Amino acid sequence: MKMSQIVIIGGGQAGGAAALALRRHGATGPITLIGRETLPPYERPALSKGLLLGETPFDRLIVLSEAVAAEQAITLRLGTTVTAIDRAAQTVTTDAGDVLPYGTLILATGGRGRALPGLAPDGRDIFAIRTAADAEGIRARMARSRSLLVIGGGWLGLEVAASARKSGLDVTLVEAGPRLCGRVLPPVVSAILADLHTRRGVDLRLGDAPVSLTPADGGVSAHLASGAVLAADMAVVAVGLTVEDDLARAAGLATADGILTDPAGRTDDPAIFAIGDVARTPHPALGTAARLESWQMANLQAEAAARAILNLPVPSAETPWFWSDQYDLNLQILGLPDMAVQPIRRGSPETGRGSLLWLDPAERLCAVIALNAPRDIAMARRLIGTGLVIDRPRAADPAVPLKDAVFRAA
């Protein structure tokens, strides 16, 4: 299809996998990524894990590498920063001072490591981890350190800590809720969570918020609002993302915590779109708009606008999906877990192996969470949605498979 130049404004997984969906369906014009990092797009949930371990070299990261960027003839603007959208004009300004036309213009702008007051990373011995380059940064200084000070006990936190005890150092993890990934999973999973962490090293300091981190006789030092004083040799702060939709907002788009869409991706201005974790999509599972930062949404999103720019079909939102690699236990997560309802115990999620299933009123599979058991997930995924009602005894039962757990639809 021949058209007018996309500008994709965001180097990461989202704009690069929107830049090969459009080649992909059949989109032969100009386009243009604009990328803020000197790195061609490329995937981040390894950063915690598999790069900050040098497990994974980094090319296995690459979404959109140069090479197949030239093939597929994308203009690849690396190490740019967009200043300014004109809507009226639609074109894009660059630090450079570059003027750049659109016909249609995606924003795949993602966000920055949420900063606290008095807990600013320096790239020394304090680090943000959001990129690559935090990620090395992170790795290089481990490895002349014996103890590491990780503030946040979310998922990211969790996975640098872990990463670190594999590594052989003393970790100490502080959270200022009284659990761990307490806005999104059920207390008996955070508690499961903080046990594994337990048993393999990590100190705990849940309820007690950080309120100073600063550089101390090579490492250093953090104040807590108990009034503990807590000393390593370098700490990682992971407490969050801030949304980058400062362009958007500057521009008079419609913005709420991130970039306000449709389902398709679209704006409140028909030569706009939002993907990946700045867009806030209208998502059926919740029934409101929300932004899930995730591997999968960042793919789904990137597929719905190309499909959505090239006036072709956009296919049904997909049940969201979340996994994370802590030690040897595979924690993945299907749906949305209604945290007020009483899900279903499947096998021993308490030993770290079964499942919790959640049935919405009409006593149908919408949500799942999963400890080392992939089948189960696998299984929900052809489950959820198709209207068959669980016998939960059966499906409360690890001998029976969990297809055969149903009764009939509703």
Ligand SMILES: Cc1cc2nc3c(=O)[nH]c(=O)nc-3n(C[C@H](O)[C@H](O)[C@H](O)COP(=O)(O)OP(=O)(O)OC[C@H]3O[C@@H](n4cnc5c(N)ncnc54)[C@H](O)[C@@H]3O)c2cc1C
Second form
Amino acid sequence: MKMSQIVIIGGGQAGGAAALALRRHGATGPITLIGRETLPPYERPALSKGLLLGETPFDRLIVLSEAVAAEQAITLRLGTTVTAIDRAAQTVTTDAGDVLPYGTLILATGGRGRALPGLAPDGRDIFAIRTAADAEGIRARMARSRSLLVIGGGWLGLEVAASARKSGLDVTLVEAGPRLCGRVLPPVVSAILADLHTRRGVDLRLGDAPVSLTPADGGVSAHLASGAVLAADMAVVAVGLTVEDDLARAAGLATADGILTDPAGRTDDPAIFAIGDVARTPHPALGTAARLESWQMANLQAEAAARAILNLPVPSAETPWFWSDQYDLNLQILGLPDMAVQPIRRGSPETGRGSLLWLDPAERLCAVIALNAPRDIAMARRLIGTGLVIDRPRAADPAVPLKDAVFRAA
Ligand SMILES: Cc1cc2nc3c(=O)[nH]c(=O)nc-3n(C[C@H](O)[C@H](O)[C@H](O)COP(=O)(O)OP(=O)(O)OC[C@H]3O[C@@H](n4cnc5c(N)ncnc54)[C@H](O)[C@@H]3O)c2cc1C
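Target state, the form predicted in complex with this ligand; input state, the form predicted alone:
Starting with the chain above, the whole complex follows.
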């Protein structure tokens, strides 16, 4: 079947994965991917971990290299920004003034580091952490710095803090909320992370926020709401994501902090899909639509949209999964823990080896946070959704494999 052109806006992980999935599933027509960054589509997780530490070369992060794109007949237009979508004419306009027609359009525009007033990154002493260019800038500045100020106690701020401590820098981390990762973690896990970073020498300032961050004496100076003044050689601002849904909004698509889609990524325009961090998609595990900013969702949504575009069956939703690496801690989250529910403690999560297990009202496993316990995640993947009822005392016993901590019919 000859197909009309598929245009993908956004050359990040989701955009690159969608282009590859379309070809893998048999798309025969032209595919053009337009990306603002000059680099080919790549994965971001290592930017705050291995790449900052110089352990992971950039080449290992590439999702869709220029060579593979050429081989797969995927046209890459890198260093190019789409400035407008004309839904009636089915065209997109680029900042180079080109107008490209589309039969199907995929929006994979992700987001950019949230900017706070008075805390603008300058790429010299003050950095955001979203792109490979940001990470390379941070790494180069870290190499000639002795101290780092991290603004934001979410995943990225904590990973940057851990990487900087491992590189020998003095690190101060300022978080406006009362605890670390307060939006996504229960207090017990926030406390474990706070303890870990404090033991590793990070000066944690919780419940305080910078009101200004300015270059000073070859470094930076931060004035906090409490009146404290902090000085460091450099700063990284990691205070969340501003979703890049402006194009979609200007084109009249339904948006609400993200582009609204169905589970296959369809927007309210049948010719337009949205995937990855920019998409607000219904999740059965949550019972509502959400933007789950993760490596897993970028891949799954790319796959789902590619299949839907090619009229292939779309697989049912997978349990959301996320990981973070800080020092020697590997933390994984499977499912969406309900903070109002008391979890089962398995092993010793407080000392960095064990899991917290969440059961639904029918006593079935629905979410896990595992600290250096990847086997619990592997087994939980096989249990969640099976309908098996958990035997609480056995689930709490780390000597019992999680898969055996269930009531089975005699
Ligand atoms: C430092 C860091 C560490 C992370 N670590 C983890 C982790 O450990 N585990 C995990 O699960 N997830 C992690 N994530 C999250 C994960 O990387 C993201 O969920 C994923 O990158 C989302 O991919 P995306 O393609 O939707 O968006 P993005 O990767 O943001 O890509 C969007 C692309 O679109 C481009 N673009 C935007 N607007 C336009 C336009 N108008 N025209 C052309 N191009 C445009 C942007 O420049 C960008 O290149 C991390 C993210 C970061 C930044």
